[in-house]
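Just the one chain here, laid out as structure tokens, in the form predicted alone.
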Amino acid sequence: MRKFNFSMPTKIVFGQDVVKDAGESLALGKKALIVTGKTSARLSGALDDVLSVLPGEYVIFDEVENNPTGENCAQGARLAREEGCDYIIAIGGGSPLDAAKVMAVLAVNDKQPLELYGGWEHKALPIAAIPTTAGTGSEVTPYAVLTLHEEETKKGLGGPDLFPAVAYLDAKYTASLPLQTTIDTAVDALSHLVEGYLSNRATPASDWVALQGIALWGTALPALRQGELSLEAREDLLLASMLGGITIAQTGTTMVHALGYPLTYFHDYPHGRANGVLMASYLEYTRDKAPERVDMVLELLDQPSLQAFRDLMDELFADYVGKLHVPEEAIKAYAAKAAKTKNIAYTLGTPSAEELTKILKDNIL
């Protein structure tokens, strides 16, 4: 008998001009902390749309770093407390959205950022999330990923109150992204869908969401390859990204993320690109454990073979293939650290440090 849980408490509002159409209902309290990066919220037009309809008071924290640290999040939380903010509007890609979640917790809990990995007492401030990339799906997950210099890696934390209260998704906000950023973030979304579908925590419900997302991502693939994305293609990618977020909210991620994090931390590789470098080898590894599932992924993406999928990733990252060189000792260290993570525990077959080392060697040595 099947038995599983499925939780998705975030209200999703998808389509053109949904922020403007929200009007006064955009406010989740009396005073907002608007959390953004330096430029994306303004360049995308999302911040202007928010300010054009937002009632009540607000203060802007626009100092979110790429790959934010706990200290960066603590800055925003201090501002929220000093200004008496009772809710958060997060605008941007994965970094602002994840940082906003941590700020929402720190604003109402007397804790240091690292202490949050052990949990917290008071419920986080409510969040309205407005993604400007089609990648992380953070607008519909209970996770936030921080850069931990203490551990020389990126590491996720989670809790049910990290689900945003509402997510507003408008593909026009992704139109200002450079093509390579669009590709990087799109591959991140694909990795969420694929890893969730191939996770040992997958359920019939998460499978349905993941398969819908993979198929939809595949419809946008020709536009990605051509480098010419219509608003419709961007909507497909944004919806696929959201479905990826819903998927991993149920399943978590697997070895791709565990192995990709050190490539981002030590080599400044964008997260989605790091995942893309490793995904073909991940599919090869998993095919021995779940051949019918891997074949389904390839079929939905219209890829006739694993080699065709590898060629696809090489094509999308053509300017970067073969340019990342990591010493063998570093590779072994990355694999050993990855082997201890929960991502590996969620991976079919629970790969050993030796198997993880081989995957890294095959792709980046």
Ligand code: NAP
Contents of the next structure:
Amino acid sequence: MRKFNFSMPTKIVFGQDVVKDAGESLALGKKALIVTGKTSARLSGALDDVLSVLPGEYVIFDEVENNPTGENCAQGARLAREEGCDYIIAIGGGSPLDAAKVMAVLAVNDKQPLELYGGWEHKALPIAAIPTTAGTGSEVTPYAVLTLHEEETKKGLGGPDLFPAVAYLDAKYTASLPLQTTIDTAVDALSHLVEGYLSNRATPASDWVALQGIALWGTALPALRQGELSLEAREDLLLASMLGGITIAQTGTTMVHALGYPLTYFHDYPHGRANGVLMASYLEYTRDKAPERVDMVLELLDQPSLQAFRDLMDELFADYVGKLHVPEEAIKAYAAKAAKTKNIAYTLGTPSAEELTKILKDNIL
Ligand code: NAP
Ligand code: FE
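So that was the form predicted alone. Now I'd like the form predicted in complex with this ligand, please.
Whole complex next, starting from this chain.
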């Protein structure tokens, strides 16, 4: 008997000029904290669009770092309290979107960021999320990922009130991305779709979403390979990324994300790239556990074999594959830490620390 639930409380508004078209309804309260990174909101044109229609007061916090820390989020939350903001507009890639979620909680809960891993009492401020990358899907997930120096890694936290109230998705905001960031983030989206489809928490409903997303991603792939992305291709990627977010909102992520975090924390690999260099080995590992599913992924991506998929990742990350040299002891430590995460519990076959070590060694030594 099948038994599952499917939760997607975020209102999704997708298409050209949706922010401007939202007009006054963009305001979810009286005073907004606009949260963004140093450049993305302005470069993408999203901030201009927001300010052109936003009624009421606002204050801007534009100091979100890539892979934000709790302290970075606490700064924004302090500003929200001082200014009496009652909702948040988050603009940017996954870093500002995730940071905005943590700020939304800290603004109304007297807690240290680390304490949030144990939960919180008061409902987070409502968020309108406007992605400027097509990758994380954070605009439709109940998660935020923080860099924890205390634990020398990145770690996700979650709660139903972290789903943004509304997500506005307009592909034109991703047009200012440099090509390599477009690739890195697109591969994060693929990783969510594939990990969700291959997760032991996959459900018939999450599968449907994941398969649509993988197919769309495949449609955009030729443009990604050529490095020439039309607005239509960018729209396919943004939609695929959103579907990836909806997928992992149900399933969570698996081994690829758990192993990718140390590559970001210790080696500065952007999040999607860290996933991308591991994904072919992940498919190889999963093949004997769910052969039809792995074959379906390859088919939807128009890849005739697993080796072709590996070559594809090598091509997209040509400047990076095999370039990371990490001592064996460090690799073992990364694998041992990853083995304890719930992402591994969600991975088909529940790989051991030794199996994870092998996957890292095969790709980054
Ligand atoms: P990001 O860290 O948000 O952004 C990467 C870089 O791209 C930044 O320098 C950013 O500039 C720039 N950028 C963003 N949009 C741009 C645009 N339109 N034009 C030009 N530059 C732009 O990257 P991301 O991959 O989207 O997010 C990664 C984070 O999300 C990681 O912390 C990851 O762990 C997390 N994540 C969260 C979830 C979730 O469900 N919540 C899922 C997967 C990953 P700025 O300096 O202005 O920001
Ligand atoms: Fe991710």
